[in-house]
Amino acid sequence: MTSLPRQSSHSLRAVALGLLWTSPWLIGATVFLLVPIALSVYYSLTDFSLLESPVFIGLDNYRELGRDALYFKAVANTLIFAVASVVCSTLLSIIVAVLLEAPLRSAGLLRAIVFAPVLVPAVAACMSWLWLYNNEQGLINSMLRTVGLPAPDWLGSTSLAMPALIIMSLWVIGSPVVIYSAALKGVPASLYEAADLDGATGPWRLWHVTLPMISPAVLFNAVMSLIWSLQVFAPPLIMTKGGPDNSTLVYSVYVYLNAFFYSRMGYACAMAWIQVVATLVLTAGLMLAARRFVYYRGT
Amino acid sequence: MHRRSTSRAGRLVLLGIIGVAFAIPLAWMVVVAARPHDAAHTGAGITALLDNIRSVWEWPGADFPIYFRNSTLVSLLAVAGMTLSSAVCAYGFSRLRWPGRDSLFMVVLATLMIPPVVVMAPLYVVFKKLGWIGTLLPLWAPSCFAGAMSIFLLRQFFRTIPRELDEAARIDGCSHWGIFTRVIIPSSTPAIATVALLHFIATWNDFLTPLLFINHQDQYTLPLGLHMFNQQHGQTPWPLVMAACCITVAPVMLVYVLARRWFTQGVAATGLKE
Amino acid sequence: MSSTGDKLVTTRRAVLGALTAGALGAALWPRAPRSRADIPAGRTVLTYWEKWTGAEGEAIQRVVDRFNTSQDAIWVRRVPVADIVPKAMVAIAGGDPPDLVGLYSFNIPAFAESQAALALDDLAPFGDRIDPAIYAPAVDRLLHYQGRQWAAVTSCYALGLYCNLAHFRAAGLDPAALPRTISQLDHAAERLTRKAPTGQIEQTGFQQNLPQWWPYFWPVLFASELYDPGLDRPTIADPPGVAAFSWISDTARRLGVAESRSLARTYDRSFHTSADPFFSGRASMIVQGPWLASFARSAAPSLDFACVPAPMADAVFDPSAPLGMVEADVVVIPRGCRHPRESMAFIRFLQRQDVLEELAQAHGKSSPLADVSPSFFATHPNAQVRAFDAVIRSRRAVILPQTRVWQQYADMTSGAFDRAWSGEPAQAVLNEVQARAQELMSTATARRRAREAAAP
């Protein structure tokens, strides 16, 4: 009975302790996460240009956001982008992991030319892909037109322009596949050599052994990717600012425009806080409608 | 037999397929910047690729030695506070116990699901009350206060290292903070530079912080430096263009082929997505 | 093998911590900015922030210079900003302004409401107030907003039709007759246009979105002034923005939708460059500003052109009173700037007859002043400036509209084109750009009218 207070007093003094070890983070997320977001919270309710104070306004923002057709249209480009983005992210990826997986001697040099991309800054990439994209002298017109394809104008057209960008962020898998390879090596050989026994073939190898054995990896995978690409920004703001006619306006360059360019921070708080609820009800759900499939080992 | 070659010839045609796609849009981007400029140049190669990165790093309307020296201190001063500060954190979250640790190490990873570009209207206004518009800090200041990915990835390795050494030290009359500087770094550097070089590839290629929070051409870093001489009224010749962006990769791939495994290493671990 | 891989490691250990040793050095380097370097001791320095580089650049230099050498107490550091209109006002929110910020003279009033940048009338203290009568009048408009006026010109200019000259003989069209109603512009295009038999565009004779830089122009052609101050009402949906915007339709029917649009994609970087498809002669007749002339100096020094003002609709045709835009490019000096006298000073000597009349010759641009020296046009390097000084002066010279949403109104404008080219019908288009302008000029009169009423 009497050990009972100074075990808590004791426990207490670990939590002191817990906390001051773990202050850097706690304060670093309360200033520069936490407070931000209770910010946004209470300027998406107030008409605020940033050079003036705010002034509240109650709902107005969100009303006004149901009527603005643009801000459905960012909404649906940025689903059509994240959707085909995340589905063709995924397949590509696997598939390479898979292919690099060959015994060669030239693997190590093809792993690294497949991660470069994710080293590259943003805009630099951007560059380099509008130069790749440029309708008479880039390299993609110039290869199909060598073979007597039609040369479309990439970025300049509405059908084009968000397909453009898709196969663009499809460069950038090197994450994804480093990390199905790490996970491609923890499927045992046994299971392989079962399956060859059963006369497997290698499509079916892959779709009944491997993909199941991978499926942490797989869902891990799509759920950063998800979340990446509900928030791309720079490719569609340097290569087509939006256009042509807005069919590359993404959520996070519409907020960015009202914040920024017509000075309507009260407007792009509104729109961010939806942004933050929409991406945490879409991982759930991702993650919920996963679990069917996603075979934990030893749980 | 017959069918197994064929299927491995495919495999290698398709991987020489993937690797010359996947190649192509750095390795052109070095072709162009070797073409030359402006008509009183004629001749593309190496020469007229240094010739243009000379151009760049003295265009008058720009500044990239500035930018240059501006992206290597706000990388260095990050990657310093970012390691130094996750590892505390991590010390904390693996090597000490206390009540709702584990639930609020589940807040941590919580946080990786805010989208960044979510807060950074508000943001704004908190280094505006923080006086920090104007400066450099907005790039690195944050850093010191440890990242959720960085947490995560160190805590993973320190709670690998055997409790044994903690008791030695602790019965030789170490604190907390002599088992931290004198055991768990010592034995993690591994971790810490895979933490440190992923910070850095980020801070590096960090466009949206500079691009919201810095106004003086002064400090712009690379990447928003090279989104402004792209921008500028009147057009930019396209080797210029991509001379710049050859300057601002160039030195993360040089530490990326000094590194490479780390990285690796890094990345299986927990996923760097840009 | 593996002392060879622990050597690797450690010469790879080396490498990497040299590199960080020379990052720390290249860190701590003291190297002062480029716009830092030369700046004499004891004066008083001005931070300019201007968005022109190159040769207009360096003529807006030249003014600085003179400005620093003409006395010794300022010094105006020149510092070239892309993206200057969202950075400049960044930095005033955030309480770190430059003192000087060359902006568009169609900021002005969103800079005027938001109290971004300072009244030059409120700044007479510190010396004479600027006499209004001094510019040209669609100037002076320019500059004012609600009576007061915001900001200093630095040059100022309207579009002209330039015509390749070789292409109208060899197309049998007189060279002397240039067009100047709409219809007269379409029917030298039409003869002035090649197609190859795959309908690829090889010569074009005029297309809206070469450049697609004023999508919001081509209305004033047909007398819309796109906004009625006194309503607060866009007008851009009325029937002169209809007829302008089913031209705009017209024109991209007859030269292929996709061939005109990929024509004109081909050359988004390429204008004032010797590639430029006026230069290049893939146009030949384009709509764009006095500075064109300038660069062909340079970029097409044999090429044989001569401008108009842009062709007005036939109905409102008048050519002793062409239509067209005026834009200005300005200077304000920002809320929070720590020198406004010493700013005032060096905007007292922008406005002076010499200086501005010395960068209007620079950029080929007309002068904004009212009165023009007898020597500028006889000495102006641009033979063509009386094209675009015709429209400057003007009766019927338009402003952009006065409104703090306009660069959302404008960013409309440019989706609305996109969708005319593609052939939607124009009326539809432009109600939406219409309705949605209305609700965000009205929210933002509401709001101002309840700031104003709240503020003591």
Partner chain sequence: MHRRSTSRAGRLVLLGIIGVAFAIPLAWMVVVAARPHDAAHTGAGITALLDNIRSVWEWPGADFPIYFRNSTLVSLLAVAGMTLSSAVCAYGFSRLRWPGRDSLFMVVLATLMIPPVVVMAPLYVVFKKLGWIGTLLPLWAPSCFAGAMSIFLLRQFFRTIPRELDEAARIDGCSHWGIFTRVIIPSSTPAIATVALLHFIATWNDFLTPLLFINHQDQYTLPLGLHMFNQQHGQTPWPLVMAACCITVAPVMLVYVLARRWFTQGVAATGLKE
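Numbering follows the first chain given and starts at 1. By rigid core we mean the largest C-alpha set that fits within 1.5 Å across both forms. Being a predicted model, the structure only gives us computed values, none of them experimental. First, how it differs from the form predicted on its own.
Core-aligned CA deviation for V15 between these two forms: 2 Å or greater.
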The other form holds:
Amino acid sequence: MTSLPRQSSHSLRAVALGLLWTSPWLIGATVFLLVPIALSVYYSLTDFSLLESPVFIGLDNYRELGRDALYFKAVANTLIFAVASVVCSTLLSIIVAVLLEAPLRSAGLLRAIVFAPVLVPAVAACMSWLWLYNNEQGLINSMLRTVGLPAPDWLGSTSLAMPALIIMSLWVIGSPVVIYSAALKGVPASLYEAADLDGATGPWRLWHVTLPMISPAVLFNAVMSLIWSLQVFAPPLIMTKGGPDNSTLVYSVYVYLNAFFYSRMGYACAMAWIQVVATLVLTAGLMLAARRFVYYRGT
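For comparison with the form predicted together with the partner chain, provide the form predicted on its own.
The following holds one chain only.
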């Protein structure tokens, strides 16, 4: 009869002790995550200039998005960047990972070189690529002039600025390559032996054996690349500031400009929540579509 109260008291003490030890994380998550999320939802329903108190206006910010031509330009630019970046980075990282699995003496060094750009801060990387794309003294144009080819204005041309940013995004494929390398090591050798007996070699073996076996890794990297691409911010802001002629104005940059340049924090919060919902929908759609193509061993 007395054991139940003691057990209850002991359980309460255990819960209290657990809350005490986790309180720094709980307080931090509440102050720096939950409260800002709640405030951003409220601000998206207000006219807030950062200098004056927010004025509640309901869904007017969301309605204005439908009349903002520059908003749709930013959406289109972001989708172009995301599709090109995800497709190209997936293909390139798979090819590099397969090549690095070849029996090379310096494979470890090559893996380190491929992964090194991941460790470079975004701002430093952008400054380096600004020099590479420089019209007069940039390395890329200097090499083109050496072989007698025209040296274009990479970041000053409306037709080349976005491709230049997409090419830069392919520089940071170290993390996907590492994941693909680990997945390739898990492919059973017996499958390759069976493919050799069936006469499937080279690209056919890659298509029918390797890709199905590493498809979970492909899906994971594609999802991560999609999320990053939809939220890309530093390269277009630092390198082109959304120009020329808004050709590289991506979604996150437009949110930033509205929040801190045009002093329209409420409008920017509304845009940010549309971005969150769109990212969730596109990610879920990609994962649902990939269910037909992803092979999980044991299923």
